[in-house]
Structure formats: C-alpha cells, structure tokens
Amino acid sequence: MLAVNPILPELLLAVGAMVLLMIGAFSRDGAYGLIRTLSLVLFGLAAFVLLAFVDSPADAFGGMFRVDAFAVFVKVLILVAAGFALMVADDYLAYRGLRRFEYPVLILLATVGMMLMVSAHTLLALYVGLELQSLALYVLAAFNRDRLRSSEAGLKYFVLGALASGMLLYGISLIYGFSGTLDFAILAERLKNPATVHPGLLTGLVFLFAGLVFKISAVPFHMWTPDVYEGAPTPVTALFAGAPKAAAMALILRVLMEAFPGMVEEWRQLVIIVAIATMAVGSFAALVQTNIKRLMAYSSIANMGFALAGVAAATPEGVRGVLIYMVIYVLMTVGSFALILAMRREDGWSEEIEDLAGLATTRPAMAAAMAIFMFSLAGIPLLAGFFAKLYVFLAVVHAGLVWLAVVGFIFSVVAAVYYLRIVKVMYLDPPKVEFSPIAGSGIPFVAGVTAALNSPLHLLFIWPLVLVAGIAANALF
C-alpha cells in the first residue's frame, strides 16, 4: 500500500520539490512566499508519515533502504531543523534581494538526501544519499552569488567536499574488494571475526570514517567549516549548523554499529582520537574568535567531539546519549543563529561579538534568550545543554572509557569560557549599537520555542526524550 511505503516521506519531498520548482519558474513574481509556505507543510507532513514507522521497521529497494525507530527519530529532526532554518530566513532574504524560489526548493532536496542517508543500508545507498545532500547544499552555501565571501564560501565548500567524496569512495572501493559486498547486515556476518580481516579493508574502513566526519567537521576535516559559515548566508549557515550535523552523525552510528560491530576495538581507537582532536580544536580556537558566525562555527566543531566521544562508548546507553545530545545541539544552535540573524543594523547585519555589547540594555529579551543559549552551550546545570553532556559522559564511564569522560570535561571548562564571554559583553559593557526590529514573525518564533526548551522548563521534556531516544538506539542493536 502507498500509504506505508517506506520511501513515502522522501518521495513527497522529491515530488513536492519537482512541483514547487515548477510552479516557481512559471510564476511571474517567483511565488517565493507561496514556496516557503508548502515546503513547510511538506515538511509536516513527512514528519506525519513517518510515525507510522515507529512500531513496524521496513525495507525497500532489496534491503538498501531501512526505515526503523532509529531512522524515525533522526528523521524527524532533520525536518524540525530544516523547516526551523527556513522560517528564520525570510527577513534576510528580503533585505538582501535574495527571495528566490529556488532557496526553499534546495533545502528540500537537500533534506531529501539527509534522510535517504539516515535509511541507507548499503555503501551504495550511502553515497547517493550523501551527494544529493551535498550537491544541494554546495549550491546554498554560494546563493549569495553577487558577493564575493558568499562565492567563495561555496568554492571551498565544493573542493574539499569533491576531496572527501573521494576519499569516501575510495574506501567504499576498498571494503566491497575486501569482502564482496556493499550490504551492512552482510558485512556485519563476514566481518564477526577480527582476526581474518584484510588489512585493506581496515584501510578501507578509515578512509569511509574520513569521508563521513568531514559531514560532521571533526578533525581533521573540520578547515572549511569556520570560512563556510562566516562567509555563506546566516540562514543557509543556520542550516547546516544543524540538519546535516544531524543527518551525518546517524549515519556515522548506522553505519559503525550495523556494518562494522566485530571490529568494534578496531574503530574505537580511530573514533577515540578524532573525538578528543576535535573537542581540543573546537574548543581552544574559539577563545580567540571576534566574529560570532566563525565562534559558532569552532563550537560546532567541539559539539561533534562531544558526540563522537558517545560514539566511541560503542553501546545502545552510547547511541542514546548521542541521539539526545544532537536533539539538544540542534535546538541550542538553531536558536543561537536565529538571535544572530536578528543582529541588524540599518545598514546591514552585524557579526562582530563586541556589537552585542550593552544588549540586555537595550533588546532586554534578545539578550536573555541569547544567555540561555550561551549558558546551555556550556553544559550549566538546570539547563539542556547540561543534560546533552551528561547522557553522553554517563554512556562513555558506563563503557569503561572513564577518562575520556575526564577529557571531555575538561575541554567543556574551556568551551565555556568563550559563551560566558558573550554574556558578559551583553550584560557588562556598555552599548555600542542599536539593532532595527525584524519584520515578520518566523526568528522570533524559532528564538522563543528553541529558549523555553533549553531553559529549565525542558525538565519537563527531558524525559520522554530519553525513552524515545533509547528505543531508537535499540534498533540499532
């Protein structure tokens, strides 16, 4: 029945996509509102689709594709996180001249390849979910066409995707020559015994790991993300601030904890010391940041070293913990650009730390929504972010890796710093500019969802987001 395809909610996406992008071109106006407006009600309705999935897991395409609870959930996400990207855009999009159909037709595609990514259950399926993802968003980060940051932000996203991309193929090529098989739950029976593992499929393996955490910016493939995210559009840098995170770390679990769990003490190693690489670099280059786009992009950095510390626990506690931590780190970072997109000035946007000075003076609610994110950021008890780290610390001392769980702290301490720094400059300093009121309602709407539920009123989500996310984690086991 078409009603319970597995494939439903990618194909009203890609269908929709198709009719929108039509419907744009023959519009003399563009219809851009129009376009904004549907792709959010295709974004419900996939999210609508696919609970149908929670309790009755499928497969397509001869077991390529795989819709479980831990598909559903990631799934999920990636829609709240794109159509939270899209509703804060309108105001910037407005004033650069930018109102185009094309921007809600690519984060639809773009999405459509997140969650072909998260269901992915061979190599094969992997790499097409990730290019259509990838080729999409290449396009996003250079919509900006006529200025020259936002250009060359795509160019060398482009390049060093291009790179990546090959180095993921590359070991593709190398595990399907090694073991004869692109399937995970193939791979998974060939591969139970480490010890009659080739050494080129170990290669192989590490250069699919290289390939993936680039989605993700761990080190040392993290060099793009702080020019990306400076130079792209805010709300295209919103975008990839948190969907494709999201949709980069599933695959990362989906495809280490199904196709690779015998060589779990092969993997841990490599994931171990990308992990605290990424946390030491996220964190210390941030201290020194004064541009809050290029903050928030090494912060992105050291979030995805957190979570891959979840990773390397290599249990259902550490999935769960990294499913609740990337829930939180979507809501902390979408809302946190969604307050830098209200950073307007009369003759532009501000993206300088030192304008925010004096802003509790003057944008009283700004700035206490902007403290809580800041605050949550940095892992202060009563707040989500301090749940996020502690799921994921719980998970990694459960697994016996307590000092990484030491390590892992210690770079929090350092991490929160450079968001209290922020709050200091809103509270202490005196004020040095005066921001024009946003029109239209979608920032202020994103701001005050994203803030209620990183304030202590998440207490009252907090769990039945830990049930979910460990019955998502499950399936995975």
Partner chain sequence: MIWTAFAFYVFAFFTVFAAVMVIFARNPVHSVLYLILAFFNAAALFLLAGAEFLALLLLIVYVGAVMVLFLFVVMMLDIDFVALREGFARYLPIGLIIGLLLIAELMVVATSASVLPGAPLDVALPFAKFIGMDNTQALGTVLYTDFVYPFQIAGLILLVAMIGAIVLTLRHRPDARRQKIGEQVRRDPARAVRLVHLAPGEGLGQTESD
The other form holds:
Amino acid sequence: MLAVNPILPELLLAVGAMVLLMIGAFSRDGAYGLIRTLSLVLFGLAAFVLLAFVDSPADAFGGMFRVDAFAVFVKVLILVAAGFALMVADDYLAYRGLRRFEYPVLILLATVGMMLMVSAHTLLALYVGLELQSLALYVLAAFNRDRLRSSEAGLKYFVLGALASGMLLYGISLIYGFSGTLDFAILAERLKNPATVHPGLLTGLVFLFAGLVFKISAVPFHMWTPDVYEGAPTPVTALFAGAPKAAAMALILRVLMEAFPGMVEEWRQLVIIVAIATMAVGSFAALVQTNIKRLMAYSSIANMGFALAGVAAATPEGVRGVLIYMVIYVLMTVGSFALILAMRREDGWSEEIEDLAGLATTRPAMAAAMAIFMFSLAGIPLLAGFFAKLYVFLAVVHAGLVWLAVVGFIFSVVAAVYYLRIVKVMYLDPPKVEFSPIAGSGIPFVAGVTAALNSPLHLLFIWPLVLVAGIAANALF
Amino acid sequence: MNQFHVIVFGPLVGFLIAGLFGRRIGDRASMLLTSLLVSLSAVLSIPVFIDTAFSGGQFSVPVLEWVQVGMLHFTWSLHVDTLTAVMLVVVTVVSSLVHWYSIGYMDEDPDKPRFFAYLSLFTFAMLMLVSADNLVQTFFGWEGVGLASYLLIGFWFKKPSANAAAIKAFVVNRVGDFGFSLGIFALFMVTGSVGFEKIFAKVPSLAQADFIFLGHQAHALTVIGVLLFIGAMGKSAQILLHTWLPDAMEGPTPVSALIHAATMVTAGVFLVARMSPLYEHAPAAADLVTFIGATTAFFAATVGLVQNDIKRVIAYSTCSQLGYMFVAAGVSAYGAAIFHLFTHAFFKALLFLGAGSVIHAMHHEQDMRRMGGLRPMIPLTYLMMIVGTLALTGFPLTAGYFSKDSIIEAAFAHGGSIGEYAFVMTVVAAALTSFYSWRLIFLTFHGRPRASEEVLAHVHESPAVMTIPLMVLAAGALFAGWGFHEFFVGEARGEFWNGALAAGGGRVLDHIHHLPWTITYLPTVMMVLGFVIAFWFYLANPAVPVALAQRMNGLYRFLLNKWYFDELYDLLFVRPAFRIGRALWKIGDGRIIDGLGPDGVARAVMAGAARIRRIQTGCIYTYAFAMLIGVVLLVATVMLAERGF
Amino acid sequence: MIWTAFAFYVFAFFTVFAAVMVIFARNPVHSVLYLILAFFNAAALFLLAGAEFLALLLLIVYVGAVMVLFLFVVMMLDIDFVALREGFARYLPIGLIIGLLLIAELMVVATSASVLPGAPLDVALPFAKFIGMDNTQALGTVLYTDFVYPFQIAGLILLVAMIGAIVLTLRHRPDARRQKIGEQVRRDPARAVRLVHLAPGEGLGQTESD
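Given the form predicted on its own above, I would also like to look at the protein as it appears in the form predicted together with the partner chain.
Shown next: the complete complex, the earlier chain at its head.
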C-alpha cells in the first residue's frame, strides 16, 4: 500500500482545492456553481476514500500523523458538517453578490486543516493543522469585505486567534522545554509517574489548553464568538458553528487523553472550571439576546460547556459521550442555521428573534423544523438532543462527578428557557414579517435531513451511533 | 374480556363518549347511551351476584400489571366475592335507575351530556372501588368517587353556594383521605403488601405488634384501624367530618340520591367491612367505630328534627343511618352493616328521588314550610314517599325493619359499656327517625297548601321515566329485607358471605336470636312513638311545635344550627387557615419564595446576563485582556491546587 | 568564553530594552524603529548560538521586508493615540495585578528548573548527525525528510494566506485603465491607423474612432 495511504483523503481535498482554484482563476466568470458542485463531490469522495481505503489504525510521517477509529469518526462528521455548510450558502451568496469561487476553495482548505487537527499526533502537527484551519476561517469571516461588520468580524477573529495561537505556542514551547518531546506517545510515556509533575509543564499545559479551547469558544476565551457569529456572513457562521467545533473538540480530546493521561488530575480541574464557566455564561447571556445569530453563538458556547463536562470524566465513556454530543450538536446547529438562512425578507435577512413571530401560521413546515431544533437543543426527551446530554451526564456521573452533572443539569434548564422562547414566539405570537421564498434546494435539503435526524426518528440511529462512538472513543485509550 | 370487564368498564365508555363527544352526538344520544350502558352493567351484575353469593364463587379477574417498584408489587384486577357482588348490584341498579330518572329530572337543563358523563364517571369509580383487590386500587376508586362527587355537587357551577359546597366536600374529604393514605402506608410498612389477600394472611400474626413513634408505643393494628376509619369517617360523613354532606345537597337531586345516599357515602362502611379481618384483631379501633357511629346516629337524627329543607332532612337522615351501619360494623356485625347498607340504598334513594319528584313538581322549591297539601296533586309520589318512610322507620316486614332492628339487637348483644351506649343511642335515634320522617311527610303532603297560587296551579305528577324508577326502588324498599335477611344476617350467612367478611359476617349475629322480647320489640315501639308525636305535632295540633320551639329556644337554635359545628369549624380551622394562607401567600410565597425563588432568580439571572453583556464591549482589547486574565488565573489555580491548597 | 558571555548579556539587555521601548515609545514610528533594534539584537543572539541561517533570515525577512511594511502602514495610518490611551488608567490596576501574577507564575516555573525523567538532557547540544554541516544544509536535511509533513502544511497555510489576501483586497475596477498585454502586442497598423483627408479650414467633424 502507498505510504501516503493514511493521509489520502486530506491529500485528495488539498490537491482538489488547488485544481479548483486553477479552474476558478482561469475561467472567465469564476465558475462558482461548478466549483461548488465539485467541492461537494470532493467532500463525498474524501469521505468514501476515508471509509473504504484508509487503513486504520496507522501512523504516517514518523508518527506525526495518526489515523484511527477516533480520527475516522470525527473526520466523517467534519466532512458532513462542512458539506452541509457549503450547501446552505447558495441563496445567501447569490443575494449578496458573493458567488466567488474562492469561497468553496477556502472551505475545502479549512476542512483539510480540521482533518489534520484530528489526526495530529505531535504538538507540531497540531499547531500547523490548527493554523491552516484558522487562517482559512479568518478569511471566510471577512468574506463579505464590503460590509463593515464582516470585515470587523474577520479582523477580531484574526487578532484574537493570533493571541490564542501565541498562547498555544508558548505552551507548546514550555512543554517541549520541560519534557524534551513533541510527540504525544512519548509525552505520555514520560508523564507516567505523576509525582514528577512540574510547574513548568503545568503552565505549559494551561497555555496549550487555553489556545485549544479558544477554538471551541470556551469561557473566558469565548468573547470573540458572538461578535464574529453576528458579523460574519450567515453561511460562514453556519460553518463556524459546526465543523471547526467538532475538530477542535476532537483535538482537545486527543491531546488530553493521549498525551497527558498522566496529568489527568491536573487537567481535570482545568476542564471542570472552564466547563462550568462556559455553561454558565452560555446559558445566562443567551437569555438577553435579541439577535438570533448572537443567540446561536451563546447557544454553541453553552453546548461546548456541556461537552467539556464530558471531557472532565476522562473515561472512554466520557469520550463516547462527547462524540455523541458533537454529532447531535452539529446536526442541530447546522439545521438551525439553514433555517436562519431562510429568514429572508424583501430587503435582506432578518436576524431578530421577534421577526420569527407567527412563523407557525405563515410557514408551518419551517416553524416545525425550527421547533424540533430548539426542543432538541433544549434537551427535551424524544428528540436527539436529549440523548446528547444524557450520555454526557451519564459518563460524568459514572466518573464520580455527580455534582458536576447536577450543575450541568441546572444550566441546561436555564438554557431551555431561551430555546423555548423561540418556539413561543413562533407559535403564539401574531405574524409580523413575511419571508420571501429562497432559491436553491440546499437549505430545504439540509434543514429537512437534520430535522428528521433530530426528530423522534433519531431513535432509529441512536444505537448504532452509540456503538460506533464507543469504538471511536476506545481508540484513544 | 368477560362480563366483569363489561360491568366495570361499560360506564367508563359511557363517560368517555358522553364527556368527549356529548355536544356532537347530542343530548338524547348521550343520555340514552350512558343510561343503557349502566343498565347493561346492572343486568349483568345480577347473575354475578347470584353466582358468587349462592354458588360460593370467588373470582379475581386481572386487568393489568400495575405497579412493580422494589417491594411494592401489585396488579390491577377485579376481585369479586359476595361483598363485592352485593355492592355491584347496589351500585349498578341504583345508578341505572338514577340515570333513567335523571332523563326526566334534568329535562330543562342545558348541560345534559356533561351531567350524564359525570354520573357514569362516578359509577365507574364506585365500581372500581368496590371491585378492588388491593388498597391502592381502592384508593383510586375512593378518589375517583370524590372527584365525581365534587363535579356533581358543583354541577350548577354558576351558583356560588354550589361551588362553595363542592369545595367544602372536597376539602373535608381530604382530611379523611389523609388518614386513609396514612393507614395504607402503615399497612404496607407492617405487612409489606397492599393486596387484601396478603394483608389478611399476615394480620393474625401481627395481633401483638406495636408501633413505636416518637417514644410512644401503640398497638399497630389499632393505629391502622383508626387511620383507615378516619378515611371512612370523611367519606361516610360521620360526626366531626360530617359537615360537607348537608351542603352537598346543592347538587341536583338525582346526585343526592345516587352519591350522597345510596352509594358513595356508604364507601366508608364498605371499607370497614372489607377490612373486617383487621378490625377483628383491633378491638379498640372497632370500639371507636361503634362510638362514632352511635354518636352520629343520634346527633344527625336530632338535627334532622328541625330542618326545613326537604333534602336536608333526608341528608341528616342519611348521616344518621350511616351511623347505624358503623355501629354494626364496630360491634362485629359486619353482615348487618352491609345488610343495612343494601336496604338503605333502596329506601333512601327512593326517598331522595321522591323528594326530587316533589321538588320537580314544585318548580325547585325545597322549603317544606312552603309546601303542604300536595297529596291529591301528586298521589303517586306521595305513595312512594310513604313506602320509603315506612322502610326507613322500620315498619314491620319492610326492608328497614329487618336491617335496622338487627343492628340495634347486635349492639345490645355485643354488650359492654360501648354496646350499651350504642344500644341506647340507636334506640333513641330510631324514635327520632320516625318523628322527623313523618314530620316530612305531614309537612309536605298534608295540611293546608302553603305555596303560592301560581306554583300550585302548575304542580303536576312527574313523567313515567321518573316514576317507574321510583316504583322499582319501592319494590326493593318493601321486599329487600324480607327476601334477604336470612342470607345477610340469618342462619345462611356463613355460606352466603363465604369468607368475604370476617367471622362469617359477624360473631354477634348468633346471639341476636336469643334476646329478650322486650329488646326485639323496642325499635318498633320507638317507631310508633315517633309517628304518634309527629302526628300530634303536625296534624292534630300544629301550634305545639311552635310553642315548644319558643319555650326551649336555646335547644331549638342549637339543633337548627346543627350543633354549631359549622360555626365552630369556621372559627377553629377555616378562618385561621385563611389567615395562615394569606400570610403564607403574601409573605411566604410572595416575598420569600417568589422573592428569593423564581422572581429573585430571574432578577439575578437577568442582572448576570446584563453584566455579561456589558463586559461584551465589542472592543478587541477587552477580549484579549479577558483571555489573558483567564489564562493567568487558570495557571494560578492549577499551581495552587498542585501545592495542595 | 568570557567574551561570548559578555556579548550575550549585552545583546540580551538591548533586546529586552528595545522590546520595552516598543511599548512605551510615544511615537509609533519610534516604536517600529525600536522593534527593528530588537530584531537586530535577536539576530546577534542567534549568531552567538551558532544559528547563522536564522540570524540572517530574521534580518532579511523581518527587518528587510516586514518592518519596512510596518513602517509604511504606521506612517500612512492616522492613529489617534489619545483615544487609544483612554481607559488606560482605569485598567491599570487590574492590569498590574495580572501582570504581577503572571510574573510570579513564571518565576515559579523558572526557579524549579528540572526536566522530566527520561527527557533527553542534550537537546541544547548539537545533534550528532548534523556535525560538520552548516546551518542551511542541516535545516534543509530535516525540513525535507523528518519534517516534510509540517513543512508542506506550512506551504498550504501560505497558500491560504495568499488566497485570503487576494479575496479580501483584489478589486476589478471597470473604470481603471489596465494593460492588456496580449491585445497590445497583437495590435497592427491596419487596425490602429486611419488616414483621413482634410480640406483646409474644416474640422475633423464626427468620426467613429473617438
């Protein structure tokens, strides 16, 4: 077999992105439609290659790159999320005059970065993967360069992301300095004896952790999120809320479980503190939001808090819970954004929650789908979101952190308030705004699929998902 | 699926259809459907009664697995023995007659489907109660009939007095239900089961068991017996918890006949009879039952003497008769208690429905002072009322004669201070009963008409749909005692009850045939005495009662105001409860719970959210600074934790 | 050796001094110049450590390209420094606390300088396999073998940066006159020149070529 076998899907995407870049650069009109379609084909092809041809577990590049069940699981999720985000973008880009071929190409390259993050097995590979992803996302955030908010979002994300990268690098250098290695496996070996935990290593770990949780917008590294989510073009926000979160969470899991199992007591406190702060801020701040994109920003913050609670369990069951959580979270969030992208009036998109008033009478199907997502996000039984929280909290309880599960439960009750408020506005308030029909089949498709998967139909796929997530989680231990 | 399911669930089907689709299928269809389904239950329950009572059958018909939690495990099944079969017959027959009667009585009411739905719901709950094979199922039926009673008392919900009466009935019953549930818990605690069969199997071994509660030692079965009896007191309107029953007359008269005379109020007696194996081992509790029953029989009869509302007189009479039943149950003459329950159902329903017929004829006039001289105008109703009165007062060979006399005799045969007390009380009450019953007849049907010309011009006999049920009940009132006393309390009772009641229906009953003849004839003498006095007071010389009331004004007012129980409760419980409630509402709920709870939390949340929003300045420096602070504090935290802080 | 140490401390002192001055200089142009000074000193430190390739890279890339660009940007931007310093005093106390805390933490790290058991103690020494190679050669050797993966990814990152720069800044102005080289080369006299006869005293009148 080829020596590049483990990295075949990434290679495919990267080379494909460059080919599409050339096609776009040399065709007269930019050929957005063609490139977008080919990008989707590439996503599908990459997923197919990943599942059919890549041998796992396997290492490549001297152990810098690792593909195992965990990586395959998360990569498929990333590909699906990125593909969905690309699908829902058509109408928005067309309306705003942003149908430029760089858009799918940048998403492709960002996706390559995310996949590399998931497979990173040294701190160096971790860093380059993260940067590849981040840089593409910075550009995407500012993609609508003529709108001030978009540029501002890009700039903010970039500057703060650079600061986070600085912290990350500082942490990496401390870890390297005190352990003499960047490799996860060797690091784990050298940390086996917990008596030797060193303040330098500890500090390095904190800085590394800070740099990583910046990407999942955990508190107090979350402050960019509402501004960027609100400012960036909505399809870009739909991307931000999905795939990168899954990639960063996977990276956190891999680093903590594979490189620092010897310091589990140390980083567990770290994770718990950050998780509680994240749940609290995400749940409370969302209560006073009126802009639905900002609301979704805080919602995703709160959700990451819940997932982090699962990380704190530090057991295969906890990792499994987090993986299930991320899958369902991505489905809920991407679906919600698809519907937000359908909130177009004559004069552009409305982003106020109040504008959803009476949606149940004007657009019953859309309201029903939105209600499914909101109930699911609130974690109401019979919807997928319930299982997401259930498996995480179950793992937390089994890890002996009952109080953390209780805290999480309380915050999820608080969070339920604002989700249910949206349902209330849609179903009980009189209609206010008439939405125009949207072009393309991407939004109905994505919204339909994700709504179906969140609806009670999820009971059909939840057990296989739990099984597969369990296999993926065991790959880290 | 067999006839038991049909008997029990038929009324439920009627309730669901009439309740949910009543408006769609129309008044007529709702009335006919519910009446037919209940009648079907009645027809089917007669063979069941014959099977169980005379062929010695006992069935348990499973319905569902119900609860399986830890030690607590029981199914939902219909238990049919003689006791249940008797109750089935009583409930379904009276209920179906009341259904048919109501078609005529409720003729002018706009809410017929609702009324019939409630009636059927009540019937279902009552059947559930009597066919229960465990205490939880009993409790379900118990609460079900309470609910139906609440709904029916408040049926005319636009009348404030009806609403108040409904709430009063519900609240007073809560007191009893509290005792009942405590009793169930206690039984479960000592026997580990709620099923009758298992409980009764364990009871003999617990005869010496004690509870120790807060340092006090108490005989376990006595405590349980008293607790269960408190429940029975509430449901059966015994003294102290009786205040709701007269007020419950605010409901339509058929409801009074069905629920507040024939069936629901007897549930307490049924419960004591059902738990008879337990009371056999708890003599102190049984004595309490007798004492309360005898006191109620006397107390209610005295109040009945002076009431002017025709329905209230009968209501106090019911209260008093229930007291008789408890006397019988307390002196271990369970057969006599159920016998009286059985016969009482017929004649008391007859009296109520007859009174309803009078009220119907008088255009909803209930005050006897404005009646009089109605005999020629409604002769059939008059005849029926006479039959009911004869049965109630114990005229020889009518139903009441057999059942009530056997109770009085049982009380005497039981002996001891409690037996003597009960004997005296019931004998005096028998005279009082006779007096107020005949007073009712004389005031209503004899003498000079006191109603206005306008009303009198419209007085008319009730339609056949109302009078036929009266005649059926009259037949029961005349012959039920004569036909069945041999089985319920006589020689054949051991075989008849077949273990459904403890001690073959009652130890004492063996002795009642060997009593001196003076005792045997005493009730009849009392009956005649009451009749004579009533005749003298209200027909021969109507000035006497007025003069008597003036001479003994204090006693008269005391009785007229029902021994001032309502005023006492108002002073002792209602007003303090309102005061406490208001205080809890304003201070406890409003300031403390809402202030610190929902409102306070909401305020705090909003303040916190606003704070987070204020930090969210939009300035990149702030964000970067926050990140830096975060990382520094995190480092400090893990370092300090590492050093053991 | 003593001179090496002396030189190290001199350069190190100036590096730190220049870095502090970057922050405290009132004039942003001065800040940039201090930054250049810092880079020069850092390059010298690299040289002392024997990393001559990195030293020259630092000078050429950062000082030669990046810093000059910075200088242009700073001089072209009209930054209101008064506005920037607003709130400085307000945030000073908490900033100082955080700064002191950070210093304290780093002191803890620095004073307990021990490494993990099993960690190679010779990381600061020359690698055996590079002995005899110069810097450039050694870097090249590892860059294209052991570290080809991150190196290639770095290439992708630069590609993204390039795409990003173009996406965010390139504008096609329809009114701008641009060179179209192909067209210009293909131009011939037949299409470019037209001879007209003009009678004296008459203007050109309306022609089609304007």
